[in-house]
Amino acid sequence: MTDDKDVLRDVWFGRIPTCFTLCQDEITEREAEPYYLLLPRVSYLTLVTDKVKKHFQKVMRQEDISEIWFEYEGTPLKWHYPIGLLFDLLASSSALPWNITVHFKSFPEKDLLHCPSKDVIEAHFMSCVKEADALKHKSQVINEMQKKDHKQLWMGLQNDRFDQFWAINRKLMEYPAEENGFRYIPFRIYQTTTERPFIQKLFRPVATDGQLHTLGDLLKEVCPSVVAPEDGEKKNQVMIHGIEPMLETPLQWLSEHLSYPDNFLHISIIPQPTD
């Protein structure tokens, strides 16, 4: 891959300052205070918020304690997807801190999956390297690795290790010399807009004739309106981690570089804030 660290630097220690708040509906011994935290965008909710729990459970009694959840302005938040997409997508044009509301009942069984441990989250994130992987490389890489390398992956992002974690990552972000990159990019959009909760299909990074792709031709290709709206005035942005990148941009630049530790890029379409 091209050496450009201090993009990855910037991406991984990329953060988000938020306040926690327990939800007024749960029953307190006294009364609880907020809890603040710079939350980092490439991780998961259930693998940074421990604190968070000991603090509110702090005036809580046992007995009134179940699993936590999260939610912003009414809308659970979803554990499995990272940080910093749940910020693009759902709260990137609100003033900072990100007000989370913290509950421990009622429990959304039909929005959340459940994360009864780490075991959860890191099943869920290995299963999303290796996909990514066989849309790359048609899983040759993660297969030969051996299963500590795995565990590095793994360690690395929950301990916000970055060398432990690119030592290994970066074997996933090479290929071929002859073949100008990826298999396929991974990668998945969001919209606020629709019910379908994201779109992903096969999409390679360079074309026929040898070009390479950019992210405009990846959304021309899988939501087209996104790009030229029919009356011309623009709706939408394309944020990725929090920016809005060139439509020029080559997509295998951005998928290696601008991925989330699961090796997918996770694109949010959202629209256009009206000043």
Contents of the next structure:
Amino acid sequence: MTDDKDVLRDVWFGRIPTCFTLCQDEITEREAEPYYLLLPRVSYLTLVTDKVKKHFQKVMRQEDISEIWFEYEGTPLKWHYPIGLLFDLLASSSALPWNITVHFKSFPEKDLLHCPSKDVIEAHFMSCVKEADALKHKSQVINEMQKKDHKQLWMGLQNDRFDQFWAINRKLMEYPAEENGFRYIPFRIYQTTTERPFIQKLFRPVATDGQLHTLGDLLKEVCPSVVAPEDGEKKNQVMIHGIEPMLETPLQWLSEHLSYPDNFLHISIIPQPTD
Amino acid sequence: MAGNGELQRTVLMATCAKRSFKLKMGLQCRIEEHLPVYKHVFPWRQHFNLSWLSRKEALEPPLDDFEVTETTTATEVIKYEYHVLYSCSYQVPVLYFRASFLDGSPLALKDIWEGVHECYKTRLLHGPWDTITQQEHPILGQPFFVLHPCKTNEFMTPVLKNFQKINRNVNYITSWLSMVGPAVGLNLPLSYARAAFQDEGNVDRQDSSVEPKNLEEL
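Show the form predicted together with the partner chain, please, the one above being the form predicted alone.
Entire complex below, previous chain first.
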């Protein structure tokens, strides 16, 4: 029987084999070879692609290079979404490797946030962590921490150091003995078929009668059209970190074990593959 | 004890919907996706160069009549768009905004910082990443600039307590917007506050579900 702690490691060390190809429109001095990389599911594109950038810039002139951005099948990839979320949402039904196109010009201002430095990624990551704690603990745990603890969370993610990260993150996963869970569960539900980028609402992990709410309870409350009726055919896959957890799983458990490093549960709803 | 997020949002929404926001300079408020959305189109800083506003298709819906004072070239005019959204995580309103030149090209974060008034600059420059950042609009999915919400409760609490003391109903949004807006170029005209105050006289004081009476109900 797998220990719950093993789940934390499996989530952290999840990887997606990716092939980066330079966009045909980019001006190069010689042919650019594709670049292969195993991307960490829990990290962010602009944090882990320095080597990709260097590889392609070697065959380009300085004046043709501006801010790097990535695209999959015509869709600009939001670097501020975790890599695993982007893959599950957009490419999980396609064959591996994940084929991503690299651009150095015509930055899509209307679609993507700018990422001029690693500081911007850190600020975004930390603001997600803080928002998650506002929901879980009314910000009490994150505010009690010192600046160096916040820094340790970020450094742990940046340097792929599981133990360094979880030494601090475990405090964000605690709750008072008299409660049965967090105040509210930090989650976002993503669907490519809707206008809205994601759904986020207040949702308690424990019902008034003390019963633990499940993943199914959350979906029924927040996006009821997603879950098929009992006798109906399964319309959608509900995916977190590339797997479909059982709908009976307690949400509190999911929040403690399947959250991303930003402490949010990022849940993808994708149409059931037809094959 | 504060109610759940849904209840608070209803209170906030009702508070905004009561105000008539069609003042000079084209400040409009409408309810979009159950959240109050403010759209304010006005020229950059105090340059009242409104000759371009005669192109009605550039703005929607049509604005009140304006006095054209000077004319200037289109490149000196910057269009700001402000949205007020409600954060259920922090349970406070959050100011989202974006800015572009008339040709549609957007302003960058560094341009926004440069445009912040001198008196706010020190505070914001202390930790720029803590206060104005570029984020994804949670409903539109497009890049906007955002004033960070986590200090909101800190500065709103004394305001609300004060109104309680003098036994007047407060329009949370007006007070909040008058404090955060100026740092990012949104200067509410005094008539806005007067309009809000005049409405108080028409409020049915028995209707406690509409006006937030104290901090807890927010």
